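Presented below, as structure tokens, is a lone chain in the form predicted alone.
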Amino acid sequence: MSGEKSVRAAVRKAVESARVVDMHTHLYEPRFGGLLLWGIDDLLTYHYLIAELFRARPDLAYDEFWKMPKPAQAELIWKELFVERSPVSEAARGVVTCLEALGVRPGPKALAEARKMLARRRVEDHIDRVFELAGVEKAVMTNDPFDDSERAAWLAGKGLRDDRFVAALRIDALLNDWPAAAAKMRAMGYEISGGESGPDAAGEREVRRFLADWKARMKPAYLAASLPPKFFWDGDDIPSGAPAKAAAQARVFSRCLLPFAGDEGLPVAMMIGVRKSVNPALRLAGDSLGRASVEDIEALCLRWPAVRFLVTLLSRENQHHLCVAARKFGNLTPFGCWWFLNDPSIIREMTAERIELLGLSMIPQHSDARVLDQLIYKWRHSREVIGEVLADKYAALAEAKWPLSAAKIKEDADRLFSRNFREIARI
């Protein structure tokens, strides 16, 4: 293959046709019922758009909005952000992309048309259509055994029925709210002993038994935790005077989760940098971010070389340091452009930085989708930007006379969009 034009065309084709394994979403298999969000009203009441609504309408009282039924909330957001204003934000443009892809003509009347169309559609059929339009082969869920409604669905069933959905065992409660997690596990029949500073030796064994039981039930691709900018992971190095919460987090990390992950060969996915409820009145839309300590991640990788760490950081300022850390530790893989980073301008910057420092040994994106339909726009928009970055890199290779072929470019694209994660998670 020679010539910049043909190289760029080959890259575009490879990226557009690559089948995605979406390694982190908040979606659910159909049998989880109402936990799976889908359709136009759920798209419009996504927390990104709720936050944007209150910027457009600072006179709107929070309580007034939350008292509205979901259809009324959706109609208000549609009016303010799509009719009164042009939908230029990434979240708003994403809705427009979804409407167009699903066959609804974008414009002021699209809300009513989308509702009419989707009212006739079964959720199973909609999943088929969305996965096809997004080019997604599998989606990894977020599965929390501490959530009462989700736990009931797991206990009532016999595992997953739709193999396009893959489980991930969420462990936030164990790390971020030990007293509540311990109480829940006791209610489930586990003999959790210890105190506010974490489990004792017997309690640690029970926590590992809890994890083993849920691993057997879910067959997860990885253990997952969302963490604040500062977290504690070394149970033998608790700072003097540290609060009980920090001690508990460190002990559970170092004496339960990491030994379990190492023994079982389970990767640990850490999403670091969220500051919860900086504006509680916004509910889910009220979280913010903070800069994390990459030094802690480096120390974690050094201490636990047998554990594969998948890491995404919420602060843009952390991204270069994370790439450098990944150059030093083969058990560390950066993934995705998470949450506030999932905007084209930042995706472009992060993808170029990662390729330049790590080559193809990273996972460029995950959707973080909370609504099924979001798979369409998050992957269409990301493919476009990632494809542009890759095209620049391959064009530079071609200019330097490196031999390229469409087959090799396709193999590289498949590695980025699915193979890297498949090999780490062994799915």
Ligand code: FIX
Second form
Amino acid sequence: MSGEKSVRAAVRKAVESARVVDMHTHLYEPRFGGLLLWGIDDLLTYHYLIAELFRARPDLAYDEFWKMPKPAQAELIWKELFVERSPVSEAARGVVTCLEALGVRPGPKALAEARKMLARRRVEDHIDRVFELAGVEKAVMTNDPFDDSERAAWLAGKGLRDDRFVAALRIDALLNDWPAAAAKMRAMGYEISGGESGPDAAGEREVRRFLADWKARMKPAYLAASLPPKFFWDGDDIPSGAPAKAAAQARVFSRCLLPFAGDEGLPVAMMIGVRKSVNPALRLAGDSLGRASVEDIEALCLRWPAVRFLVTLLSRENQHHLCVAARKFGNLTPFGCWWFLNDPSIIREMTAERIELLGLSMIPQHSDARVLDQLIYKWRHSREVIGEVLADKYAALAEAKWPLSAAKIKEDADRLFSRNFREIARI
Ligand code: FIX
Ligand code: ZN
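Mind giving me the form predicted together with D-fructuronic acid (FIX), seeing as the form predicted alone was just shown?
The complete assembly is shown below, putting the previous chain first.
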């Protein structure tokens, strides 16, 4: 293969056609009933768009919005962000991408047309269509045994049947709200002894039994947790005077979660940097971010070399240091452009520095889709940008006379979009 034009075309084709294993979503198999969100009203009431609605309508009282039924919320968001204003934000443009891909003529009347078209569709058929349009082979879920409705679904025997959906054992409560998690585990029948500062030795064994039971039930690809910018992971090094919450987090991390992950060969996905509910009135839309300590992540990877860490950070300012940290530790793999970073301008910057510092040994993206249809736009928009960054790199190789083939370029793209994650998660 020679010539810049043919190289760029080959890269674009490889990236556009790569089958994706989407390593972090909030989607569910339809067997989980109402937990799976899909269709135009769920697309429009996505918390990203709710935050943008209140930008457009600062006069709107939060309670007035929250007491509206979902269709009315969707209609208000449609009016303010799609009719009164052009849908230029990433989340709004995403809805337009979905509508066009699903065959709904985009425009001010599209809401009514989309509702009519999707009302006739079975969710199973919609899953087939969306996965096909998005080029997604598998979607990893977010499965939280501390969530009452999800726990009930699993205990009712609603295990996974559709192998396009893969479980992930999400344990935020264990790490971020120990007293509440301990109380829930006791109610589930685990003898969680210990106090506000975490489990005692017997309690640690019961926490590991809890993890083992849910691993057996869910067969997760990895253990996952979202963490604040500053977190504590070393039970042998709790700063004096640290609050009980920090001590509990450090003990659960170092005496339960990490030994269990190491013994079981389960990767640990850490999503770090979220500051919950900085505006509680916005509910799920009210979270913000903070800069994390990559030094802590480096120390964690050094101390636990047998654990495979998948890490995504929420602050743009952390990204370069995370790439450098990954150069130091083979058990650390950066993934995705998470949440407020999932925007073309930042995906471009992050992908370029990851390719330049890590080559093909990283996972460039996950969708974080909360609504099934979002797989379409989150992957189409990301493929466009990631493809452009990769095309520049391969064009530079061609310029330096490095021999390239479409097959090799496809193999490289498949590493980024599925193989790297499959090898780490062993799925
Ligand atoms: O912790 C997480 O999984 C975050 O992705 C979510 O809490 C967040 O609301 C989200 O959906 C971001 O895209
Ligand atoms: Zn998420």
